[in-house]
Amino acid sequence: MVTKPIEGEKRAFMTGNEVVAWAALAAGADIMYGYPITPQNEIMHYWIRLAPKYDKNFLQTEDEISAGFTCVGGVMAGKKAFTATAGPGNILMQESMTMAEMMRIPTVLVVCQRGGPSTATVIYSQQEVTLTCFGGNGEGFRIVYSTSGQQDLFDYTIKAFNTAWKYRFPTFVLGDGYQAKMRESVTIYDPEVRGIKMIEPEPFVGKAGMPALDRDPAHYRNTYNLEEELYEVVTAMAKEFEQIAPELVEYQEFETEDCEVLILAHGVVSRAVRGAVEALRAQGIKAGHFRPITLRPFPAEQLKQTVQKAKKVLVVESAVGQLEKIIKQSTYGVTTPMTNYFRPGEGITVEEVVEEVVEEVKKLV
């Protein structure tokens, strides 16, 4: 009989949508609700070939509006409920995640960018950033792991799950099709052989006992009446979340310390620019590189001191500006130059970043 999905740790050779249903296994999840989107459909695939053999299901659901709600449902059931969407599925599932951010349901959904605006291609893109970040009617109170191959899709999909039941926001993993197609080298494994305690869910509803007797009553609201209600919720919330971003934002460096041309960038286009620092290291330009893994809560006081040491700023990504955009926010007094490379919903090379990088030098000197 199989006890675990995986045993200790194991080398293996995945797409990233194989990598994110071992990874949802890994972390104990009991249930997937889904619809069938362009680069997403391999999630749903491999969870329905694997979920039968752990005792964990699948339900298909006439669309993404529906997914996300049932995924909501769901979580308040009390399982450890996912979803996977991409492009126009992510603007569908907003509705849901905003009453999820609204409820404090803790959702976990994968999202797979592909090109836009609308049904645009179904191939690759950084442009559902924006929306990831901050779609819905609300504020956006949510946490968005930016992923950069298949490594960080498992790691960041187990991540998800405990961030969310902890902190009970939504949680999403952005990667996109190029991750979700493609297939590298990967280390699976059992979370707790790394010591990562997976947390274990709750029902939100249905809980023994009669309310207001032996239990507070379970009351969940995504609608209030009155403008003073809202208003104290909202701003208890935007507290709440302003507290725990500490705790939160992730980023890596590359070559920063002695650097005169900082790149920024995100997501698998930080492969290539972390290639581009190498060579521009080995032709004599300092070159540096930092990355944001989470987008939301953005690492905005560790880029900011970043920013500052570098003579120039290079902003890289695969849309117009939806990085930038936060970038710029969020260094906002900060006087070093920032100039940008922007390749909407197409993939961006070593060589293509190393030929700008050498076109802004020259203008330094």
Given for the second form:
Amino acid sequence: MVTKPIEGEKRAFMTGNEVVAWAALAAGADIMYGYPITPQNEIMHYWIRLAPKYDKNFLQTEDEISAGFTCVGGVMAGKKAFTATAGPGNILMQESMTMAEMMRIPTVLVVCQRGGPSTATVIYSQQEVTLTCFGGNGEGFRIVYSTSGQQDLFDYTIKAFNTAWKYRFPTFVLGDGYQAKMRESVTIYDPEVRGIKMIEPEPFVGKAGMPALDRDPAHYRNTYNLEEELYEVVTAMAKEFEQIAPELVEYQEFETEDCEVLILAHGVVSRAVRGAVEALRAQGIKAGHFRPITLRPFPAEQLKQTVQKAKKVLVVESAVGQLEKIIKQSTYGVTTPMTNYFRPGEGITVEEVVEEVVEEVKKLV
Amino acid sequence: MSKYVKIALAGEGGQGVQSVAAIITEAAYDDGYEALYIPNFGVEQRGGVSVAYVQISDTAIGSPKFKTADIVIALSDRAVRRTTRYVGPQTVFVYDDNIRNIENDLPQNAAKVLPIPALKIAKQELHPRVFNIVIMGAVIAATRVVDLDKAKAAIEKKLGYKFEQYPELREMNFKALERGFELVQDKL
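Can you swap the form predicted alone for the form predicted together with the partner chain?
Below, the chain from earlier opens the complete complex, with every other chain and molecule after it.
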């Protein structure tokens, strides 16, 4: 049996769903728990095709509620488990992910955003930002990476496993239907060749020795009887989340040094914005782009500084203000005027961002 | 010379536009280009307009969707109506001349509007099932993103397992590709 799914580095031409399956294998995932939903189906399909070759497992559950909870259970049993979903499935998985949040179980969930609300379209949107960052009852203590294409999907799926196991907060890779279904080139690699050491999973329950004598008892609670008890637990968690946030936040800036119009976008839309910045610069308009990669925790301090330098801010997203909400909260107190370009459920092109910015610049003069 | 071609290919679900897009982008990637292909369709298994967005470039490609295509190919009445929004003054608009009642819906602002008898040729000279390969030949002639040999190699890669069982299919597919190519090559 072949043990390494990827030897060294390789160029490939793949869909995002295929990339995720390869990345999970490269990251040493043991099992996927899954339930089919478009546009995420092929993560399961590719995983099922690849898994037996590398002695990995798969369980198709009866629905997403069950996929989420079996994933939590698999991790507790010591497996590096993951799952993937989209849209209505993401809603159903929130219950298990809040359980993971409370019990500090390192789950990895890949989301391929589709249109919403409800069944909506099976194609694409950026409308699962609020749900993925803050879904479920509780405070949304979780880590969310927003990817922009095949390379990100590979890099951040691998990273998500280490982040989850290191910090023990549920970790999400937030892709979308475009990335899931599109084909483009990508470099896949064995994490070791890039000096990435994968954290080995360990069981949460059923450990060797006698509880209380040889080791602490394995006692993971998601129920608290007293409000004071819950207050203590959640406050401690909030404090810890705040402390680790600076280590976790990731973002990219393009041409922001001298920029007058700052364009904010995340995920796949960031690619259109980058193209627009180039086109606008060629026209003599000083545009720049800030792309948050972690949406939770959010690179608030860094964004605040960049926003302060600009004369105008434009938020571009394939949703009605789900990113904008986070941005406004993060830049509270900054007075740079902010406007938006929302295309819920629709892809955004370079040309329309350019057009929008040109209009905004006219208003500035 | 830098190359950057944007193609929107649309038809009814089941007509094979997605397979064509997949084969073309694969061929371009194998030829050393950056390629990006994204399918777009509704929840139906069959029927419903199915659009393939293809971009081929010698540098990294940005957003998966674009506003204006260099070439638009529409294979049904609904596809014609749906894709005129991707037409600009530089766009070549190709449609099957078998489509009825779209005279008033054809784009007015295209660089060229080109009806081709792809369905007729597939039905009369070849087999209806290679209709999409005729279209593939037309796309290649219109865009020159890959040459015919590279396209044949890509078809072989995708359908080789079928050709092994039925060698006559290879000839039929290659013939379809060449006929599609001929339909467009001298008309641009």
